[in-house]
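Next up: just one chain, as C-alpha cells, the form predicted alone.
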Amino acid sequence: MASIIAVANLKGGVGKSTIAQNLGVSLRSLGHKVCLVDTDIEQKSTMEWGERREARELPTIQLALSTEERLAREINELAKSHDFVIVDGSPALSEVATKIMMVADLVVVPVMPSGNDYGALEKFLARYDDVKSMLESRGMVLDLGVVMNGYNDRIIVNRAVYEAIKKLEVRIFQTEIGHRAAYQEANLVGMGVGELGDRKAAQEIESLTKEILALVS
C-alpha cells in the first residue's frame, strides 16, 4: 500500500504545485511507482505540466484528476497500485482539504514567508488539529511538516515570518526552497527541477525528498 502525502494549505499561491510535481520526479528518479492527483479541477495545473512532460517523452508519471465527491475513493484506490501517492491540494476549497488530510499519511504545507502566509498557516493548523484528533480517536496517525518556500534568510521580514512559525511548535523540515526561476522553468516544460538541471534547485528537492521519506518510510 502506497504512502500518501498530501501537499496542501488553504491559500493559493504557496508553491502546492511546484512542490508536488518535483517532489513526485525526485520519487521517481528513486525508482518509485508515483500517481500524482491534482484537485484542483479548474486550475489544473499538475494535469496541463503532466501533458507537457507527455510531450517531451519523459519518463511516466501517472497523473489523475479528482473531484471533492470521488477523492477518497480514487487515492484509496491508486495506492494499491503505487508507492507513492502525491496530492496536489486545491487552494479555495477548505471541505477538500480536509477530506485530503483524512485519507493522508503526511501533509507537507508549503508557506511562502509573508505575514498574509503566516495568517493562513494559523487557520491551516486549526484544521489540522482537528482532523488529527478525529483520526487519532480511530487509531489512526496523520503527521504533519512546514516547508518555507521563496525562502531567503538574507531577508529581514523573511526571518521574522520563519521565527514566528517556530513557536506555532509545529515541525518545519530543514530543507528551505530558494526563490529561485527553475522552479518556474521546469513548470513550464513539464519537468523538474532536477531534471532541468538546476543544480541548487535539484539540491534542494532532493534533501526534501529525503526528509520526507524519513518521515513515511
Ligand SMILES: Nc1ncnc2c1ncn2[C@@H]1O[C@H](COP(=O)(O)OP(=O)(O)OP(=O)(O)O)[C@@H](O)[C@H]1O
Second form
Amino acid sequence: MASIIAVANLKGGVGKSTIAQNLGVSLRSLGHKVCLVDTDIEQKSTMEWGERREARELPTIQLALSTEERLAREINELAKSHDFVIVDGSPALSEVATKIMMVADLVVVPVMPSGNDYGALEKFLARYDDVKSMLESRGMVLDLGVVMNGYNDRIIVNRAVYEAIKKLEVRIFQTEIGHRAAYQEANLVGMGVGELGDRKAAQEIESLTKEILALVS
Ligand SMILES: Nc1ncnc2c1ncn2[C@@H]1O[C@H](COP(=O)(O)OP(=O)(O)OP(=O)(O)O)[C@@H](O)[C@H]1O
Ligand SMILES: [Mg+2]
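What would you give as the form predicted in complex with the ligand, now that the form predicted alone is on the page?
Next comes the full complex, and the chain you just saw is listed first.
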C-alpha cells in the first residue's frame, strides 16, 4: 500500500503544484513508484507539466486527473500499485481539500510568507483539525507539515509570518524553499529542479523529501 501525500492549502498560487511535482520527481529518482494526482480540473497544471515531461522522454511518472466525486476511490485504487500517491490540491474548492485529507497519510501545506497566506493557513488548519479528529475516532492517523515556500529570511515580512506560524503549534518542515527562478523554469519544461541542474533548489527538494520520508515510512 502506498503512502498518500496531499499537497494542499485553501489558498491559490502558494506552490502546491510546484512542491507536488518536485516531490514526485525526487521520490521517483530514489527508485519509488510514484503517481501524481492532479485535482485541478480547470488549470490541469500538473497534467500539462507531465505532458511536457513525456515529450522530453524523462523518467515517467504516472499522472491522473481526478474530479471531486471520484477522488477518494481513485486515490485508493492508485495506492494499490504505487509506493507514493502525491495529490496536487486545487485552490478554493474547499470540499476537495477535505476529501483529499480524508484519504491521506500526510498533508504538506506550502505557505508563501505574506500576511495573506497566514489567514488562509489558520482556516486550513481548523479544517485539518476537524478531519483529523474524525479520522482518529475511526482509529486512523493524519499528519501535517507546513513548508515555507518562496521564503527569504532577509525580508522582514517573511520572517514575521514565519514567527507567527511557529506560535500555531504546527509542524513546520526545517527545509525552507527559497524564491528561485529554477522552480518556475522547471515547471515550464516538465522537469524537477534537480533534473534542471539547479544545485541550491535541488538541495532544498532533497532535504524536504528526506523530512517527508522520515514521517511517512
Ligand atoms: N519557490 C518558488 N520560487 C519561485 N517561484 C515559485 C516558487 N514556488 C512557486 N512558484 C511560482 O509561483 C506560481 C504558483 O505556483 P504553483 O502553480 O505551484 O502554485 P499552486 O498553489 O499550485 O497554484 P494554484 O492554486 O493556482 O494551483 C508559479 O508560477 C510557480 O512557478
Ligand atoms: Mg496548482
